Amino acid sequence: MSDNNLIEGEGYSVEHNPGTHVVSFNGTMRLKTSADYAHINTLLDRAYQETGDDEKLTLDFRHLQFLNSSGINTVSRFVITSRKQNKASLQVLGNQDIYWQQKSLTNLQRLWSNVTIDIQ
């Protein structure tokens, strides 16, 4: 991890841009357990806290080729935590050409009505 807003691992990166309130996921994420995703969850929580009330935090998955079930669970738990805080809304961007995104990302809206899903 080179700074608080960038996490890089084997074959993936997660970057938070505080100026635009966007967290971008890139590559392929196959970490073994939810505990292995803890540093990513910390980045997501911090990004949400830095997003002002009534603003929007965007989670951009358009360049993430694969996210395993531990990663999907981490993102789902983050959405539930955000719902409980009810501070800022969430926008999720996906890529219609990546199958797992169509199936998994749309489920996030079921967890919280303030999640908008945009899969193009």
Given for the second form:
Amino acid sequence: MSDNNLIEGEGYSVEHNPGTHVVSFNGTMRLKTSADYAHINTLLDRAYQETGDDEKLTLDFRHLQFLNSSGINTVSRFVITSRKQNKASLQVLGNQDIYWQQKSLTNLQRLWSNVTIDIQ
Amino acid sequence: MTQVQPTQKVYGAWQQIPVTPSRQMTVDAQQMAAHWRRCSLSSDFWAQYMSLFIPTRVTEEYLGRGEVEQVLAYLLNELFENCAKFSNGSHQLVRYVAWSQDDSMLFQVTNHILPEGQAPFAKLIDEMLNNDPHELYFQRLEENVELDLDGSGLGYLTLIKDFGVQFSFRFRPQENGSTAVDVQAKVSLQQE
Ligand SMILES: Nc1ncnc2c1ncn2[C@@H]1O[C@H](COP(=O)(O)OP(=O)(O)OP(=O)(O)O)[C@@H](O)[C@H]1O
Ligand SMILES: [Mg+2]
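Moving on from the form predicted alone, kindly provide the form predicted in complex with the partner chain as a structure.
The complete assembly is shown below, putting the previous chain first.
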């Protein structure tokens, strides 16, 4: 897997699998500014471009313990820009045992009806 | 017992509590900003520490220990991040205090700003406390895509809307020329 599909930071990682069209988030991601989140944005945008119009891109948060509100803003922004392109649909995977996911992930569905949320 | 001075301004349902608890911490905002993961570390520590007030088994109507810990970790991290990001001026002291109450926990985090920073922050607080948080949240998200703001302005709104946290704010002008910002956050221990 090429390097630009994997971001590893202190306490977190984000990985894009171009074969399965899955972006998975791991650890605790509480970066300081939207500029610090820019590389995550870039990875997400590229993953979206590489997903065919009739395919779906999966965002897998099941192993992400925490995401701060700047991070939620980053993901929400990605959903809105995808909605504006209106190509591939999005699937969001969450973890029932992680409280913020239970409470906040459904917000993404309200941003775009082509987002399905699956909290497992 | 401290009295609200005429120069002080309070927003929301402020709780005046005479007893200062022993659970407190002071840190330097600049240090926290420079070593960013200290926000995360401190919030996780206090979240776990406070969650030990919760019995291992609770009835259905209450949040379990693990849930409380996760709510507190989310909340405190947002509060510490704000102190680290928005403290301004030569007074960089941040103070954290926590009270355990009957069916809730109360947190108060204090940082300092320049006096001219009060009005714009107060305007935001007014807007936040007097409008539908749900509407504001989605409105802000859509706006953020167009603008490239540094703060996303979603921290408090997320906590109010998704976690049911109740906020109250107080501004206290100090003799040293800075203004202390006290943020109180009340977390209900009952299931919604
Ligand atoms: N402790 C504080 N001292 C001074 N100003 C503050 C403080 N907390 C918040 N503010 C002001 O209120 C605004 C809203 O804060 P909020 O936490 O909701 O969003 P944010 O910090 O901008 O973005 P996010 O939390 O999503 O990263 C901030 O942008 C800042 O202007
Ligand atoms: Mg914030």
